[in-house]
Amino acid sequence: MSFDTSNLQGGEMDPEMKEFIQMESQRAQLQAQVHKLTDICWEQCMDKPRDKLDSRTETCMTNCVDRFIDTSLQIATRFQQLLQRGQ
């Protein structure tokens, strides 16, 4: 996400202005992972809604999210690390 600030007068942006854009933008990529998340995991572990999570769905979620979590950090911590190196 990326906001056009080529009419701001001198080209300037506020810091504050920018420093609240890039905390709307960090928050709409968290949303747009917690979505994804979850429909990765409901499609994988949920065979049939119920009205409440039997044991095996519950440990299904419960795997699915922690894998999911750690391949995100570990990408994460991968792409620093790459970053680091190239400066």
The other form holds:
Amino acid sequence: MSFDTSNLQGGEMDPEMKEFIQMESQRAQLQAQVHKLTDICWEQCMDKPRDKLDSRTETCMTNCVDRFIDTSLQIATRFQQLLQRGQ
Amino acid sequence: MDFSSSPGGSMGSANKEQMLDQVKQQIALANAQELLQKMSEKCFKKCINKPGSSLDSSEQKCIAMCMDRYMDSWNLVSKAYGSRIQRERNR
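Structure of the form predicted together with its partner chain, please, following the form predicted alone?
Next comes the full complex, this chain leading.
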């Protein structure tokens, strides 16, 4: 979920309301990202569900989150380089 | 959602509190619905190989376990993501 905050810049918005919306919208974005990462890493790491998460799966999940973010960062950086080279 | 037509100044503070609570509740609800939808999708995939005429007991057991593990995973990912954000901020 995300809120369009572009129309909230005006002075008529009271500060408390503005802060509330920014906080909640940030929280919603964070949760959306956690849903996405859980989906991706579940596919990568989960075998048959057992009666608890074993430590191997836990390690895989944690690594998966960090490597996914590394991948996104590397792709963003390289994409930017390609754009600059193309100019 | 558009709040621009109701600036806080014209609203009673009790009224405003109520509205903010409602917004929070709706966000929490949306979050729960997303989780439910994901779990149904993932656990169907993990637990039901050949759909029979009903869910047998081993499938039901698998679904219960899968749900618990999915929620564990969600919490774990949430923690890992949070600490990564923290680390990126401190860089």
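Since this is a predicted model, take the numbers as computed values, not measurements. Between two forms, the rigid core is defined as the largest C-alpha subset superposing within 1.5 Å. Numbering follows the first chain given and starts at 1.
Comparing the forms between these two forms on their rigid core, the Cα displacement of Q74 reaches 2 Å or more.
Superposition on the rigid core between these two forms places the CA atom of Q31 less than 2 Å from its counterpart. For I40, a C-alpha deviation below 2 angstroms is recorded between these two forms after rigid-core alignment.
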